[in-house]
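In the form predicted on its own, a lone chain appears below as C-alpha coordinates.
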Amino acid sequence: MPPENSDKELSVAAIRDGTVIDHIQNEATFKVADILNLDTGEEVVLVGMNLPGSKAGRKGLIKIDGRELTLEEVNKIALIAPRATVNIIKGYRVVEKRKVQLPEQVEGIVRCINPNCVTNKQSVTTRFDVLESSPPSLRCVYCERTVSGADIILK
(Lines of atoms letter the chains of each structure in order from A and count residues from 1; the text may use other names and numbers.)
(Lines give C-alpha, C1' and ligand atoms only; values in the text may rest on other atoms or scores of the structure.)
Protein backbone atom coordinates (compact mmCIF):
# COMPACT_ATOMS: atom_id res chain seq x y z
CA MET A 1 0.00 0.00 0.00
CA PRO A 2 1.51 3.41 -1.01
CA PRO A 3 2.06 6.07 1.66
CA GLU A 4 -0.85 8.50 2.14
CA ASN A 5 1.07 11.54 0.89
CA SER A 6 2.51 9.94 -2.23
CA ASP A 7 2.13 11.81 -5.50
CA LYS A 8 1.89 8.72 -7.67
CA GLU A 9 0.41 9.32 -11.08
CA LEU A 10 -0.71 6.94 -13.77
CA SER A 11 0.52 7.86 -17.24
CA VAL A 12 0.21 6.47 -20.74
CA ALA A 13 3.09 6.71 -23.21
CA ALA A 14 2.97 9.55 -25.73
CA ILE A 15 2.90 8.79 -29.45
CA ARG A 16 4.95 10.63 -32.04
CA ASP A 17 2.49 10.57 -34.96
CA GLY A 18 -0.94 9.00 -35.11
CA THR A 19 -4.40 9.23 -33.59
CA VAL A 20 -5.80 9.38 -30.06
CA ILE A 21 -9.49 8.63 -29.56
CA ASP A 22 -10.51 10.09 -26.20
CA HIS A 23 -13.70 10.45 -24.17
CA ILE A 24 -15.02 7.07 -25.30
CA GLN A 25 -17.88 5.85 -23.15
CA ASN A 26 -16.16 3.23 -21.03
CA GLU A 27 -18.39 0.34 -22.13
CA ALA A 28 -17.80 1.17 -25.82
CA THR A 29 -13.99 1.12 -25.71
CA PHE A 30 -13.51 -2.42 -27.03
CA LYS A 31 -16.27 -1.95 -29.62
CA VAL A 32 -14.33 1.04 -30.99
CA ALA A 33 -11.11 -1.01 -30.98
CA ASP A 34 -12.93 -3.75 -32.88
CA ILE A 35 -14.17 -1.27 -35.51
CA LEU A 36 -10.58 -0.23 -36.19
CA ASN A 37 -9.24 -3.80 -36.64
CA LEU A 38 -6.34 -2.96 -34.39
CA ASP A 39 -5.03 -6.51 -34.19
CA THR A 40 -4.15 -6.76 -37.89
CA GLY A 41 -1.61 -3.95 -38.33
CA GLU A 42 1.96 -3.22 -37.33
CA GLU A 43 1.17 -0.04 -35.41
CA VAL A 44 1.62 0.28 -31.63
CA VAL A 45 -1.78 0.49 -29.94
CA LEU A 46 -2.61 1.49 -26.37
CA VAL A 47 -6.13 0.86 -25.04
CA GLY A 48 -7.19 2.24 -21.68
CA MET A 49 -10.44 1.72 -19.79
CA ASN A 50 -11.83 2.98 -16.51
CA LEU A 51 -9.70 6.10 -16.76
CA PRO A 52 -10.92 9.06 -14.72
CA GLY A 53 -12.94 11.45 -16.87
CA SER A 54 -13.88 15.00 -15.99
CA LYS A 55 -17.46 14.90 -17.28
CA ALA A 56 -18.87 11.38 -17.47
CA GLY A 57 -17.07 9.51 -14.69
CA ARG A 58 -14.94 6.75 -16.21
CA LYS A 59 -13.84 6.82 -19.84
CA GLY A 60 -11.93 4.87 -22.44
CA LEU A 61 -8.96 5.97 -24.53
CA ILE A 62 -7.24 4.47 -27.59
CA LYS A 63 -3.86 5.60 -28.94
CA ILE A 64 -2.72 4.38 -32.35
CA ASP A 65 0.84 5.18 -33.37
CA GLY A 66 1.45 5.81 -37.07
CA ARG A 67 -2.15 5.82 -38.28
CA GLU A 68 -4.86 8.35 -39.11
CA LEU A 69 -8.48 7.26 -39.28
CA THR A 70 -10.60 7.23 -42.41
CA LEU A 71 -13.90 9.12 -42.57
CA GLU A 72 -15.75 5.78 -42.58
CA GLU A 73 -13.98 4.74 -39.36
CA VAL A 74 -14.82 8.07 -37.70
CA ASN A 75 -18.48 7.70 -38.73
CA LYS A 76 -18.58 4.19 -37.25
CA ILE A 77 -17.08 5.50 -34.01
CA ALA A 78 -19.73 8.23 -33.91
CA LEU A 79 -22.41 5.52 -33.99
CA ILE A 80 -20.86 3.58 -31.10
CA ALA A 81 -19.34 6.41 -29.02
CA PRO A 82 -21.06 9.69 -29.94
CA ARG A 83 -19.20 11.75 -27.29
CA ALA A 84 -15.72 10.67 -28.39
CA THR A 85 -13.04 13.05 -29.65
CA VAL A 86 -10.40 12.31 -32.27
CA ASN A 87 -6.98 13.92 -31.85
CA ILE A 88 -4.41 13.90 -34.67
CA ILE A 89 -0.84 13.80 -33.32
CA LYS A 90 2.23 15.05 -35.25
CA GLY A 91 5.63 15.31 -33.61
CA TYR A 92 4.15 14.47 -30.17
CA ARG A 93 1.74 17.43 -30.42
CA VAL A 94 -2.00 17.59 -31.00
CA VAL A 95 -2.40 19.34 -34.37
CA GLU A 96 -6.12 18.73 -34.75
CA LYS A 97 -8.85 17.91 -32.24
CA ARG A 98 -12.47 17.27 -33.18
CA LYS A 99 -15.55 15.66 -31.74
CA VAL A 100 -16.93 12.78 -33.74
CA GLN A 101 -20.02 13.84 -35.63
CA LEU A 102 -22.37 11.87 -37.81
CA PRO A 103 -23.15 13.26 -41.25
CA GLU A 104 -26.79 13.76 -42.27
CA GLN A 105 -26.69 10.37 -43.98
CA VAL A 106 -24.56 7.24 -43.47
CA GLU A 107 -23.97 4.89 -46.35
CA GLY A 108 -22.67 1.34 -46.45
CA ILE A 109 -21.66 1.01 -42.78
CA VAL A 110 -24.90 -0.08 -41.06
CA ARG A 111 -27.03 -3.13 -41.81
CA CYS A 112 -30.82 -2.72 -41.93
CA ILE A 113 -32.56 -4.85 -39.31
CA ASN A 114 -35.64 -5.31 -41.49
CA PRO A 115 -35.26 -8.76 -43.08
CA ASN A 116 -37.57 -7.68 -45.92
CA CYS A 117 -35.57 -4.55 -46.79
CA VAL A 118 -34.22 -4.50 -50.35
CA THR A 119 -30.69 -4.10 -48.92
CA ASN A 120 -31.01 -7.58 -47.38
CA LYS A 121 -32.45 -9.15 -50.54
CA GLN A 122 -30.34 -7.61 -53.33
CA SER A 123 -26.91 -6.14 -53.80
CA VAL A 124 -27.90 -2.61 -52.75
CA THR A 125 -25.74 -0.36 -50.57
CA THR A 126 -27.45 0.54 -47.31
CA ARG A 127 -28.26 4.19 -46.68
CA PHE A 128 -29.67 5.73 -43.52
CA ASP A 129 -30.81 9.24 -42.66
CA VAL A 130 -29.48 10.34 -39.28
CA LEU A 131 -32.43 11.41 -37.11
CA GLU A 132 -30.45 11.94 -33.88
CA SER A 133 -26.71 11.99 -33.25
CA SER A 134 -26.50 11.28 -29.52
CA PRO A 135 -27.73 8.72 -28.88
CA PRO A 136 -27.74 7.75 -32.56
CA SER A 137 -31.06 7.11 -34.27
CA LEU A 138 -31.19 6.21 -37.98
CA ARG A 139 -33.92 5.62 -40.59
CA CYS A 140 -33.39 3.38 -43.61
CA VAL A 141 -34.08 5.32 -46.81
CA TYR A 142 -35.43 2.19 -48.51
CA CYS A 143 -37.85 0.63 -46.01
CA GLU A 144 -38.06 3.54 -43.51
CA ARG A 145 -37.30 1.26 -40.52
CA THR A 146 -35.83 3.24 -37.62
CA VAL A 147 -32.91 1.80 -35.64
CA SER A 148 -31.17 3.08 -32.54
CA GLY A 149 -28.98 1.90 -29.68
CA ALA A 150 -28.21 -1.81 -29.62
CA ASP A 151 -30.25 -2.31 -32.83
CA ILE A 152 -27.54 -0.51 -34.85
CA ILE A 153 -25.51 -3.29 -36.46
CA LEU A 154 -22.31 -2.28 -38.23
CA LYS A 155 -21.28 -4.04 -41.45
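Residue numbers count along the first chain shown, from 1. Predicted model, so just to flag it, every value in this text is computed and none were measured. If you superpose the two forms and keep the largest set of C-alpha atoms that fall within 1.5 Å, you have the rigid core. Compared with the form predicted together with its partner chain:
- After fitting the larger rigid piece on its C-alpha atoms, the remaining smaller piece is found rotated by 29 degrees between these two forms.
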Second form
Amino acid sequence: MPPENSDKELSVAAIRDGTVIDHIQNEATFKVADILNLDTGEEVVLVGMNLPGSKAGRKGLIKIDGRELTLEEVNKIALIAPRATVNIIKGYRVVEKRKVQLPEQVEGIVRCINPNCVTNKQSVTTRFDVLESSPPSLRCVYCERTVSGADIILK
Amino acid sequence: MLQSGDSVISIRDFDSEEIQQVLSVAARMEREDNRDLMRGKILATMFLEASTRTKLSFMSAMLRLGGEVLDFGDTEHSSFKKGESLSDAIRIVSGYCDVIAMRHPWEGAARLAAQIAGLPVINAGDGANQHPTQTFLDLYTIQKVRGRIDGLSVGFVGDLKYGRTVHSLATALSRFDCRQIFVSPPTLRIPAGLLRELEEAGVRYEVSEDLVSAISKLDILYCTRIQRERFADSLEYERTKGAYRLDLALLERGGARDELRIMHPLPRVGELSTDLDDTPYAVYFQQARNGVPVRQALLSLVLGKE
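Output the form predicted together with its partner chain next; the form predicted on its own has already been displayed.
So here's everything in the complex, that chain up top.
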Protein backbone atom coordinates (compact mmCIF):
# COMPACT_ATOMS: atom_id res chain seq x y z
CA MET A 1 0.00 0.00 0.00
CA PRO A 2 1.23 3.52 -0.71
CA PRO A 3 2.25 5.37 2.44
CA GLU A 4 0.27 8.43 3.53
CA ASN A 5 1.69 11.10 1.35
CA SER A 6 2.55 14.35 3.04
CA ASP A 7 4.50 15.63 0.06
CA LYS A 8 2.08 17.84 -1.86
CA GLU A 9 4.22 17.84 -5.00
CA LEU A 10 3.83 14.13 -5.50
CA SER A 11 0.19 13.90 -4.54
CA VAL A 12 -1.38 13.67 -8.02
CA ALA A 13 -1.30 9.88 -7.96
CA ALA A 14 1.57 8.11 -6.31
CA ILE A 15 3.56 5.61 -8.33
CA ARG A 16 5.50 2.73 -6.82
CA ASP A 17 8.54 2.62 -9.10
CA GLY A 18 9.39 5.00 -11.87
CA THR A 19 10.19 8.63 -12.56
CA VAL A 20 8.55 11.92 -11.63
CA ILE A 21 9.60 15.00 -13.58
CA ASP A 22 8.65 18.01 -11.53
CA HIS A 23 8.90 21.80 -11.87
CA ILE A 24 8.43 21.79 -15.62
CA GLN A 25 7.56 25.23 -17.02
CA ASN A 26 3.83 24.84 -17.44
CA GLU A 27 3.73 25.52 -21.19
CA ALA A 28 6.60 23.12 -21.89
CA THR A 29 4.91 20.08 -20.34
CA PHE A 30 3.63 18.42 -23.51
CA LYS A 31 6.85 19.19 -25.33
CA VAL A 32 8.76 17.33 -22.61
CA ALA A 33 6.48 14.30 -23.03
CA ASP A 34 7.02 14.54 -26.76
CA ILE A 35 10.83 14.72 -26.59
CA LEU A 36 10.91 11.68 -24.30
CA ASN A 37 8.61 9.79 -26.71
CA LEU A 38 6.31 8.93 -23.83
CA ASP A 39 3.38 8.27 -26.17
CA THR A 40 5.13 5.33 -27.81
CA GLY A 41 6.04 3.34 -24.66
CA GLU A 42 4.04 0.77 -22.73
CA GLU A 43 4.29 2.51 -19.36
CA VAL A 44 1.43 4.36 -17.71
CA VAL A 45 2.15 8.08 -18.00
CA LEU A 46 0.38 10.75 -15.96
CA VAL A 47 0.65 14.34 -17.14
CA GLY A 48 -0.31 17.23 -14.88
CA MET A 49 -0.53 20.88 -15.85
CA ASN A 50 -1.50 24.14 -14.18
CA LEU A 51 -0.41 22.73 -10.84
CA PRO A 52 0.38 25.31 -8.18
CA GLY A 53 4.13 25.84 -8.19
CA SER A 54 6.18 27.20 -5.34
CA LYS A 55 7.99 30.06 -7.08
CA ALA A 56 7.30 30.66 -10.73
CA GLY A 57 3.50 30.39 -10.90
CA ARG A 58 1.96 27.25 -12.33
CA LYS A 59 3.97 24.22 -13.26
CA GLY A 60 3.77 20.95 -15.09
CA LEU A 61 4.50 17.47 -13.78
CA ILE A 62 4.93 14.10 -15.49
CA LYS A 63 4.90 10.69 -13.81
CA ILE A 64 6.12 7.62 -15.63
CA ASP A 65 5.14 4.40 -13.93
CA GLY A 66 7.63 1.57 -14.03
CA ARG A 67 10.43 3.26 -15.97
CA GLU A 68 13.54 4.92 -14.66
CA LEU A 69 14.73 7.61 -17.04
CA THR A 70 18.44 7.52 -17.78
CA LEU A 71 20.59 10.59 -17.24
CA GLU A 72 20.91 10.93 -21.00
CA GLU A 73 17.14 11.01 -21.43
CA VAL A 74 16.80 13.48 -18.58
CA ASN A 75 19.30 15.84 -20.15
CA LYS A 76 17.39 15.89 -23.41
CA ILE A 77 14.72 18.02 -21.76
CA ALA A 78 17.18 20.55 -20.34
CA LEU A 79 16.73 22.95 -23.26
CA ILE A 80 12.99 23.43 -22.73
CA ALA A 81 12.69 22.72 -19.02
CA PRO A 82 15.93 23.94 -17.46
CA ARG A 83 14.46 24.16 -13.95
CA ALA A 84 12.89 20.71 -13.94
CA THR A 85 13.84 18.17 -11.30
CA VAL A 86 13.74 14.47 -11.91
CA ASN A 87 12.82 12.18 -9.04
CA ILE A 88 13.53 8.49 -9.25
CA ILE A 89 10.95 6.55 -7.23
CA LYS A 90 11.40 3.14 -5.70
CA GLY A 91 8.86 1.61 -3.31
CA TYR A 92 6.85 4.87 -3.32
CA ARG A 93 9.86 6.82 -2.07
CA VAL A 94 12.13 9.29 -3.80
CA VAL A 95 15.48 7.52 -3.86
CA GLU A 96 17.27 10.03 -6.06
CA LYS A 97 16.74 13.62 -7.21
CA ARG A 98 18.44 14.69 -10.41
CA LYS A 99 18.77 18.23 -11.72
CA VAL A 100 18.56 18.43 -15.48
CA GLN A 101 21.74 19.53 -17.17
CA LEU A 102 22.46 20.28 -20.81
CA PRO A 103 24.72 17.65 -22.37
CA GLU A 104 27.76 18.67 -24.46
CA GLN A 105 25.82 17.98 -27.63
CA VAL A 106 22.08 17.92 -28.37
CA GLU A 107 20.87 15.63 -31.11
CA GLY A 108 17.63 15.61 -33.05
CA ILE A 109 15.77 18.08 -30.81
CA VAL A 110 16.55 21.49 -32.27
CA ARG A 111 15.98 22.73 -35.81
CA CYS A 112 18.72 24.87 -37.34
CA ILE A 113 17.66 28.48 -37.89
CA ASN A 114 19.79 28.75 -41.04
CA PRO A 115 17.56 28.02 -44.08
CA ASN A 116 20.65 27.16 -46.14
CA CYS A 117 21.91 24.57 -43.63
CA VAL A 118 22.15 21.05 -45.05
CA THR A 119 19.89 19.84 -42.21
CA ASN A 120 17.08 21.98 -43.67
CA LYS A 121 17.69 20.72 -47.21
CA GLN A 122 17.93 16.98 -46.66
CA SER A 123 16.74 14.58 -44.05
CA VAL A 124 19.60 14.75 -41.55
CA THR A 125 19.45 14.42 -37.76
CA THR A 126 20.44 17.81 -36.38
CA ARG A 127 23.36 18.06 -33.97
CA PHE A 128 24.40 21.08 -31.94
CA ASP A 129 27.41 21.67 -29.71
CA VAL A 130 26.40 23.33 -26.46
CA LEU A 131 28.54 26.46 -26.01
CA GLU A 132 26.75 27.85 -22.94
CA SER A 133 24.14 26.12 -20.83
CA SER A 134 22.53 29.03 -19.03
CA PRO A 135 21.19 30.82 -20.94
CA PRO A 136 21.64 28.18 -23.60
CA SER A 137 23.77 28.92 -26.65
CA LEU A 138 24.26 26.27 -29.33
CA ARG A 139 26.33 25.88 -32.48
CA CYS A 140 25.14 23.75 -35.39
CA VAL A 141 27.72 21.03 -36.07
CA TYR A 142 26.96 21.27 -39.80
CA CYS A 143 26.64 24.94 -40.79
CA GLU A 144 28.35 26.25 -37.60
CA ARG A 145 25.64 28.90 -37.05
CA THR A 146 25.35 29.88 -33.38
CA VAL A 147 21.89 30.25 -31.87
CA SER A 148 20.68 31.34 -28.47
CA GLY A 149 17.52 32.49 -26.71
CA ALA A 150 14.40 32.76 -28.86
CA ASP A 151 16.36 31.60 -31.93
CA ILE A 152 16.54 28.08 -30.53
CA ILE A 153 13.69 26.37 -32.37
CA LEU A 154 12.57 22.92 -31.30
CA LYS A 155 11.68 20.42 -33.98
CA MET B 1 47.23 15.73 -35.72
CA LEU B 2 45.83 15.25 -39.21
CA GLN B 3 45.97 11.55 -40.04
CA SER B 4 45.24 9.10 -42.80
CA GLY B 5 41.48 8.84 -43.34
CA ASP B 6 40.68 12.22 -41.78
CA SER B 7 38.52 14.79 -43.54
CA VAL B 8 39.24 18.51 -43.75
CA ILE B 9 35.96 20.29 -43.14
CA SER B 10 36.43 23.39 -41.02
CA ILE B 11 39.35 25.44 -39.75
CA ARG B 12 37.66 25.28 -36.33
CA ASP B 13 38.73 21.64 -36.10
CA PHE B 14 42.44 22.61 -36.15
CA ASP B 15 44.63 23.87 -33.32
CA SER B 16 47.92 25.72 -33.88
CA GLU B 17 49.98 22.53 -33.81
CA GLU B 18 47.83 20.87 -36.48
CA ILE B 19 47.96 24.01 -38.60
CA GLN B 20 51.77 24.03 -38.34
CA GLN B 21 51.82 20.36 -39.35
CA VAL B 22 49.99 21.20 -42.60
CA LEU B 23 52.17 24.27 -43.28
CA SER B 24 55.41 22.38 -42.81
CA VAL B 25 54.30 19.55 -45.12
CA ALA B 26 53.27 22.20 -47.68
CA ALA B 27 56.74 23.76 -47.47
CA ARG B 28 58.27 20.36 -48.13
CA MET B 29 55.92 19.78 -51.08
CA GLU B 30 57.17 22.99 -52.60
CA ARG B 31 60.84 22.12 -52.04
CA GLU B 32 60.91 18.47 -53.04
CA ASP B 33 59.99 16.40 -56.07
CA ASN B 34 56.92 14.34 -55.19
CA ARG B 35 55.73 13.34 -58.62
CA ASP B 36 55.16 9.69 -57.65
CA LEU B 37 53.68 10.19 -54.20
CA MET B 38 50.05 9.65 -55.24
CA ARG B 39 50.56 7.11 -57.97
CA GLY B 40 47.46 4.90 -58.19
CA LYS B 41 45.30 7.29 -56.15
CA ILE B 42 42.23 9.05 -57.49
CA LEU B 43 40.80 12.41 -56.45
CA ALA B 44 37.15 13.06 -57.32
CA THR B 45 36.25 16.71 -57.67
CA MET B 46 32.59 17.49 -56.95
CA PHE B 47 32.08 21.20 -57.53
CA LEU B 48 28.37 21.83 -57.37
CA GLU B 49 28.86 25.58 -57.33
CA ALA B 50 30.90 27.67 -59.71
CA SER B 51 34.63 27.83 -59.02
CA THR B 52 37.56 27.94 -61.38
CA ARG B 53 40.60 28.70 -59.29
CA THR B 54 39.97 26.30 -56.42
CA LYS B 55 39.05 23.39 -58.66
CA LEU B 56 42.06 23.87 -60.95
CA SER B 57 44.32 24.18 -57.94
CA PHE B 58 43.02 20.88 -56.49
CA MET B 59 43.45 19.14 -59.85
CA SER B 60 46.94 20.56 -60.31
CA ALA B 61 47.92 19.44 -56.80
CA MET B 62 46.81 15.86 -57.44
CA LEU B 63 48.35 15.66 -60.92
CA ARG B 64 51.67 17.05 -59.73
CA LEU B 65 51.77 14.29 -57.13
CA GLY B 66 51.29 11.62 -59.80
CA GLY B 67 47.66 10.91 -58.88
CA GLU B 68 44.63 11.02 -61.11
CA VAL B 69 41.52 13.14 -61.14
CA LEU B 70 37.86 12.33 -61.85
CA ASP B 71 35.45 15.20 -62.26
CA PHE B 72 31.80 14.86 -61.26
CA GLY B 73 30.75 17.58 -63.71
CA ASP B 74 28.66 20.61 -62.88
CA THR B 75 25.12 20.66 -61.50
CA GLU B 76 23.64 21.25 -64.93
CA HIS B 77 24.87 17.94 -66.28
CA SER B 78 25.09 15.76 -63.19
CA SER B 79 22.64 13.40 -61.52
CA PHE B 80 21.46 16.28 -59.28
CA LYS B 81 19.53 17.56 -62.22
CA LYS B 82 17.53 14.34 -62.03
CA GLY B 83 16.85 14.97 -58.35
CA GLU B 84 19.43 12.67 -56.76
CA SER B 85 20.10 13.50 -53.10
CA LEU B 86 23.51 14.65 -51.93
CA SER B 87 23.82 11.60 -49.66
CA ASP B 88 23.23 9.19 -52.56
CA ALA B 89 25.64 11.03 -54.84
CA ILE B 90 28.35 10.85 -52.17
CA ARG B 91 27.79 7.13 -51.65
CA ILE B 92 28.18 6.52 -55.39
CA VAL B 93 31.20 8.75 -55.97
CA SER B 94 33.03 7.35 -52.94
CA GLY B 95 33.08 4.00 -54.71
CA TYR B 96 35.07 5.48 -57.58
CA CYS B 97 37.89 7.34 -55.82
CA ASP B 98 40.18 7.59 -52.78
CA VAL B 99 39.47 11.18 -51.75
CA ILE B 100 36.80 13.76 -52.57
CA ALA B 101 37.21 17.54 -52.89
CA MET B 102 33.76 19.09 -52.68
CA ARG B 103 32.19 22.50 -53.10
CA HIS B 104 28.51 22.80 -52.41
CA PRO B 105 26.10 25.73 -51.99
CA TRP B 106 24.56 24.32 -48.77
CA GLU B 107 26.27 25.07 -45.47
CA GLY B 108 27.29 21.88 -43.69
CA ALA B 109 27.22 19.79 -46.89
CA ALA B 110 30.89 18.82 -46.58
CA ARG B 111 30.46 17.72 -42.94
CA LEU B 112 27.54 15.52 -43.97
CA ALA B 113 29.49 14.14 -46.94
CA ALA B 114 32.40 13.21 -44.67
CA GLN B 115 30.04 11.25 -42.40
CA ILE B 116 28.68 9.28 -45.32
CA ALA B 117 31.66 8.81 -47.65
CA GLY B 118 33.82 6.43 -45.63
CA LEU B 119 36.87 8.12 -47.15
CA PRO B 120 38.45 11.55 -46.72
CA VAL B 121 36.46 14.58 -47.86
CA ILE B 122 38.15 17.94 -48.30
CA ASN B 123 35.78 20.89 -48.10
CA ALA B 124 36.37 23.28 -50.99
CA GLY B 125 33.66 25.65 -49.75
CA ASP B 126 30.21 25.01 -48.25
CA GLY B 127 27.97 28.01 -48.96
CA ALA B 128 28.85 30.96 -46.76
CA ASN B 129 30.34 28.73 -44.08
CA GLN B 130 33.87 27.37 -44.48
CA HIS B 131 36.63 27.16 -47.06
CA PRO B 132 39.48 25.66 -45.05
CA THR B 133 41.98 25.11 -47.87
CA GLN B 134 41.81 28.86 -48.63
CA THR B 135 42.56 29.55 -44.97
CA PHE B 136 45.51 27.15 -45.00
CA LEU B 137 46.95 28.81 -48.09
CA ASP B 138 46.45 32.23 -46.49
CA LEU B 139 48.31 31.08 -43.39
CA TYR B 140 51.01 29.46 -45.52
CA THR B 141 51.45 32.72 -47.42
CA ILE B 142 51.76 34.74 -44.20
CA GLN B 143 54.33 32.31 -42.82
CA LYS B 144 56.26 32.31 -46.08
CA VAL B 145 56.42 36.05 -46.64
CA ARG B 146 56.99 37.03 -43.00
CA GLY B 147 58.81 33.93 -41.72
CA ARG B 148 56.33 33.47 -38.87
CA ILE B 149 52.72 33.96 -37.82
CA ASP B 150 53.17 34.70 -34.12
CA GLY B 151 53.73 38.30 -33.15
CA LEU B 152 52.26 39.85 -36.31
CA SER B 153 49.61 42.55 -36.67
CA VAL B 154 47.12 41.47 -39.31
CA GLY B 155 44.62 43.93 -40.76
CA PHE B 156 41.46 43.06 -42.67
CA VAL B 157 39.72 45.54 -44.96
CA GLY B 158 36.57 45.40 -47.08
CA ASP B 159 33.45 43.32 -46.57
CA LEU B 160 34.09 41.88 -43.13
CA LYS B 161 30.45 41.06 -42.50
CA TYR B 162 29.88 38.48 -45.23
CA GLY B 163 33.47 37.61 -46.14
CA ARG B 164 33.91 33.91 -45.48
CA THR B 165 37.68 34.00 -46.02
CA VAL B 166 37.99 36.78 -43.44
CA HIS B 167 36.01 34.90 -40.79
CA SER B 168 37.96 31.68 -41.25
CA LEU B 169 41.35 33.41 -41.28
CA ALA B 170 40.46 35.45 -38.16
CA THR B 171 39.44 32.22 -36.39
CA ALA B 172 42.66 30.49 -37.46
CA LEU B 173 44.83 33.45 -36.38
CA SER B 174 43.18 33.33 -32.96
CA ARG B 175 45.21 30.12 -32.45
CA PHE B 176 48.36 32.26 -32.72
CA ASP B 177 49.68 35.32 -30.94
CA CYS B 178 48.48 37.92 -33.46
CA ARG B 179 46.92 41.35 -33.20
CA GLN B 180 43.92 41.71 -35.51
CA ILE B 181 42.61 45.01 -36.90
CA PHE B 182 39.24 45.03 -38.69
CA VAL B 183 38.65 48.01 -41.01
CA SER B 184 35.31 48.32 -42.76
CA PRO B 185 32.35 50.64 -43.32
CA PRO B 186 29.86 50.37 -40.44
CA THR B 187 27.37 48.40 -42.56
CA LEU B 188 29.94 45.68 -43.33
CA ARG B 189 31.45 45.41 -39.86
CA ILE B 190 32.87 42.12 -38.57
CA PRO B 191 30.09 40.09 -36.86
CA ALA B 192 29.74 40.55 -33.09
CA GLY B 193 29.66 36.76 -32.59
CA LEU B 194 33.10 36.40 -34.13
CA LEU B 195 34.50 39.21 -31.96
CA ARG B 196 33.11 37.43 -28.88
CA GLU B 197 34.96 34.27 -29.92
CA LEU B 198 38.18 36.25 -30.35
CA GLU B 199 37.70 37.79 -26.91
CA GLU B 200 37.22 34.37 -25.38
CA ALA B 201 40.41 33.22 -27.07
CA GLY B 202 42.23 36.23 -25.56
CA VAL B 203 42.95 37.87 -28.94
CA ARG B 204 43.93 41.57 -29.03
CA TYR B 205 41.88 43.26 -31.71
CA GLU B 206 40.68 46.68 -32.93
CA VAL B 207 37.64 47.64 -34.99
CA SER B 208 37.97 50.76 -37.14
CA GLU B 209 36.45 52.57 -40.10
CA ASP B 210 39.61 54.44 -41.00
CA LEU B 211 42.01 52.58 -43.27
CA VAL B 212 44.69 55.29 -43.52
CA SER B 213 45.29 55.52 -39.78
CA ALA B 214 45.46 51.71 -39.45
CA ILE B 215 48.09 51.22 -42.19
CA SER B 216 51.23 52.04 -40.20
CA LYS B 217 50.44 49.40 -37.57
CA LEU B 218 50.23 46.48 -39.98
CA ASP B 219 52.49 43.60 -40.98
CA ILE B 220 49.86 42.01 -43.21
CA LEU B 221 46.83 43.64 -44.85
CA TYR B 222 44.16 41.24 -46.10
CA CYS B 223 41.82 42.92 -48.62
CA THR B 224 38.44 41.65 -49.73
CA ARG B 225 35.93 42.76 -52.30
CA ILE B 226 33.03 45.05 -51.39
CA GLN B 227 30.06 43.79 -53.39
CA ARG B 228 27.44 46.00 -54.93
CA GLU B 229 24.60 43.68 -53.91
CA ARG B 230 25.28 44.39 -50.23
CA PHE B 231 24.09 47.99 -50.72
CA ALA B 232 20.52 49.18 -51.22
CA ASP B 233 21.71 52.50 -52.60
CA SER B 234 24.23 52.64 -55.47
CA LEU B 235 25.52 56.07 -54.45
CA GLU B 236 26.36 54.69 -51.01
CA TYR B 237 28.11 51.75 -52.71
CA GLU B 238 30.28 54.03 -54.87
CA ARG B 239 31.21 56.21 -51.89
CA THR B 240 32.12 53.24 -49.69
CA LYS B 241 34.08 51.52 -52.45
CA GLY B 242 36.13 54.67 -53.00
CA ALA B 243 36.95 55.10 -49.31
CA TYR B 244 38.37 51.58 -49.03
CA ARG B 245 40.24 51.41 -52.30
CA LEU B 246 43.85 50.49 -51.73
CA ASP B 247 46.62 52.04 -53.84
CA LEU B 248 50.21 53.15 -53.52
CA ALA B 249 49.28 56.72 -52.58
CA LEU B 250 47.12 55.50 -49.69
CA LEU B 251 49.93 53.29 -48.39
CA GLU B 252 52.32 56.27 -48.47
CA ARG B 253 49.78 58.53 -46.79
CA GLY B 254 49.26 55.96 -44.07
CA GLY B 255 53.00 55.49 -43.48
CA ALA B 256 53.12 51.79 -44.40
CA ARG B 257 56.06 49.81 -43.07
CA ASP B 258 58.49 48.50 -45.71
CA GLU B 259 57.71 44.94 -44.58
CA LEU B 260 53.94 45.32 -45.03
CA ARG B 261 52.54 42.59 -47.29
CA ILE B 262 49.16 42.82 -49.00
CA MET B 263 46.99 39.76 -49.56
CA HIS B 264 43.74 39.26 -51.44
CA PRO B 265 41.81 36.03 -52.11
CA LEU B 266 41.10 37.27 -55.70
CA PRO B 267 39.34 37.98 -57.97
CA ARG B 268 39.63 41.73 -57.36
CA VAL B 269 37.31 44.34 -58.83
CA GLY B 270 38.87 47.72 -58.34
CA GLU B 271 39.43 47.61 -54.56
CA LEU B 272 43.11 46.86 -55.10
CA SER B 273 44.93 49.14 -57.54
CA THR B 274 47.16 47.56 -60.19
CA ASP B 275 49.83 50.15 -59.29
CA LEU B 276 50.65 47.87 -56.34
CA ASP B 277 51.22 44.76 -58.45
CA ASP B 278 54.93 45.26 -59.08
CA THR B 279 55.79 46.50 -55.60
CA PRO B 280 57.23 44.31 -52.82
CA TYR B 281 53.96 44.89 -50.91
CA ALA B 282 51.94 42.70 -53.29
CA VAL B 283 51.86 38.98 -52.51
CA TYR B 284 48.39 38.14 -53.82
CA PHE B 285 49.52 36.32 -56.96
CA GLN B 286 52.00 34.29 -54.94
CA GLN B 287 49.13 33.62 -52.50
CA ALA B 288 47.05 32.08 -55.32
CA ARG B 289 49.99 29.88 -56.38
CA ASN B 290 50.42 28.69 -52.80
CA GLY B 291 47.11 26.89 -53.15
CA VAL B 292 48.89 24.04 -54.91
CA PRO B 293 51.49 23.01 -52.29
CA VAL B 294 48.93 23.49 -49.52
CA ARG B 295 46.40 21.22 -51.26
CA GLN B 296 49.20 18.74 -52.03
CA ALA B 297 49.98 18.68 -48.30
CA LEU B 298 46.34 18.10 -47.33
CA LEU B 299 45.83 15.38 -49.96
CA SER B 300 48.96 13.53 -48.92
CA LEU B 301 48.18 13.80 -45.19
CA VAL B 302 44.61 12.48 -45.46
CA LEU B 303 45.73 9.67 -47.77
CA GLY B 304 48.51 8.65 -45.38
CA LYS B 305 51.28 9.39 -47.85
CA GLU B 306 53.11 11.67 -45.47
